[in-house]
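This document opens with one chain alone, in structure tokens, the form predicted alone.
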Amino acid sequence: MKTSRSVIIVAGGSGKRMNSDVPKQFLLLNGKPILFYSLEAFHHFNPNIHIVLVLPESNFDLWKSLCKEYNFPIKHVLAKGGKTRFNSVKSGLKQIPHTELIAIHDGARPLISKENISVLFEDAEKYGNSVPSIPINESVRIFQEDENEIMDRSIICIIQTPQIFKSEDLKKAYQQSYEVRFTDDASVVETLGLKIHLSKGDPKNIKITRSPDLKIAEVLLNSH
């Protein structure tokens, strides 16, 4: 029997770095809101997956109007976002029923593929968790105060989402208080003493943060 699955899609971004008055997750990508793509990817992967979308409460009405305008049919539950990503995920977890595996995904990563999601869930079933990563191609330097030095890029990788964990591990990890070092879900879960499994990520699974990212995403979408 297939493991029961849920996903929390976190979309608490603003339009500041995009130079937009509209939060970036609602900007149009190839004619539809960026956020639609993530929900569609997980729905296409598994039509029965339980989807929780975490948004600032002030964006609820805008989101509902967009769903109505574009006839967006995918069933999901809304959860109120917090001041930090940590608090937003914690809020989303309250909307998760009994499930064995929970994925956490950035709503600003619209190019996540059904195939990549499938691999990550398979790895999570096998290893207990799954965190997508890709190698760094550029040179990397570390700096402290006025000093800097080269780092070996072969021992560094870029971390993506969705990050997938056993439900009991994730919920237990999010019972602790927020710390600045919690930059993603893996950094929260590993405080339990659990080993994080790095899975193969996808270079196309970019995070849209600034205006050029939107143009890159359009090119990648149109190249399929």
Contents of the next structure:
Number of protein chains: 2
Amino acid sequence: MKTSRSVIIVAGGSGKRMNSDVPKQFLLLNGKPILFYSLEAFHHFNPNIHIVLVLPESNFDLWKSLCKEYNFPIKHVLAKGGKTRFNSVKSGLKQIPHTELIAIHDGARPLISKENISVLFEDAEKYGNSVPSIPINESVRIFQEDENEIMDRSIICIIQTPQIFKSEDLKKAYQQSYEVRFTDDASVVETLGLKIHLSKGDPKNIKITRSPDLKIAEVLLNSH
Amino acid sequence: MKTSRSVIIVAGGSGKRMNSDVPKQFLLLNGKPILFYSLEAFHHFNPNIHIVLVLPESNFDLWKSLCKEYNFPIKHVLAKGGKTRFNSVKSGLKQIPHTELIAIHDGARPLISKENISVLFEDAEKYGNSVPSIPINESVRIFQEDENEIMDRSIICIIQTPQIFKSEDLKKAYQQSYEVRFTDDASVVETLGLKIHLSKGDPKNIKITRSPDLKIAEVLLNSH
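With the form predicted alone already on screen, would you show the form predicted in complex with a further copy of the same chain?
In what comes next, the whole complex appears, and the chain from above leads the way.
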């Protein structure tokens, strides 16, 4: 059977910046492991989506016991995380069946909504790919050595995930060697010479990085 | 008497983005008007600092009644806000006595700490000015017409307030006519040809703009 949509949820990070021994993706948000939210959002968007979850192999058992404890019902496949995000995505790609569009999502962004996922898949169908972006509301400066100057913030934007690409583009792009400038998937794919389509992101879709972010996510989860 | 340090706290905004009839600077944060926090932080940094608060003239009475209601003890001078932030700062400058260094701070940033204020004044003494900056932790893209590409986020930073300048530089810079690209005070001052010094900001020092920001500020206020 042909699966037309897949998602790779990347959760390779450690809990170092969260002052926690538990890797951040397993911390509880409103009483539920952070990672559950992303899997649920994609499943609610489309119950037939093929979900691959990339975790450090050392966390497989922890994850499986959490799924058991919470009776987590959503079907998914595990893939072993690599040393870098680039390697983790590469590993996830091996678990993807024949598919048209692949979304790649940070497991540390639990507040992704099914509405935003839906808009992004629609845009990816129309434009070949889609990447969620939000404006920057504060002043920005650009610096080089000891010079710096104001930068026009109206021509730059913050990029979030999920980022969605045609399967063949993504697989081809990930055959390259890793480079430091690959901070997300769009930066990997654009080296093929493809134009990246900027779609509408969601300011609520924050990345859980530092310690207060978890409580901030709770506030956002409960706000309208 | 010579006052060596002054601060202009700019609070000209309306409550439009906060879904509130009350201008955001008067909303309560942990039971206290948002604006009180900034005045307190500067006063605790240095009880002799000269504080000018810029408000829309239509809010003067509301402000005075809040100060009375809460027995707000910190001495300050009011200045009338203008149509733009640029005009509000200009109006505040008229209320500044002879002083060496002037800080300009957004009233919508209640979480400024006296420690950060202290670092910024020290840097301004050493380098002639100082502007708090924090790194960007997410991918950034730069766009023009329908092209866009990844931008190296390690050479840009987010700028906060307070921004501190020598009195004579600031007054001279504010004699110019307003331009759209003046999104903060550093952008006004650098047109004099002065080098801006980037100092360490504080990720907690967020700007209260949208509705959930108030609750996020509460979380940050109570976190360590």
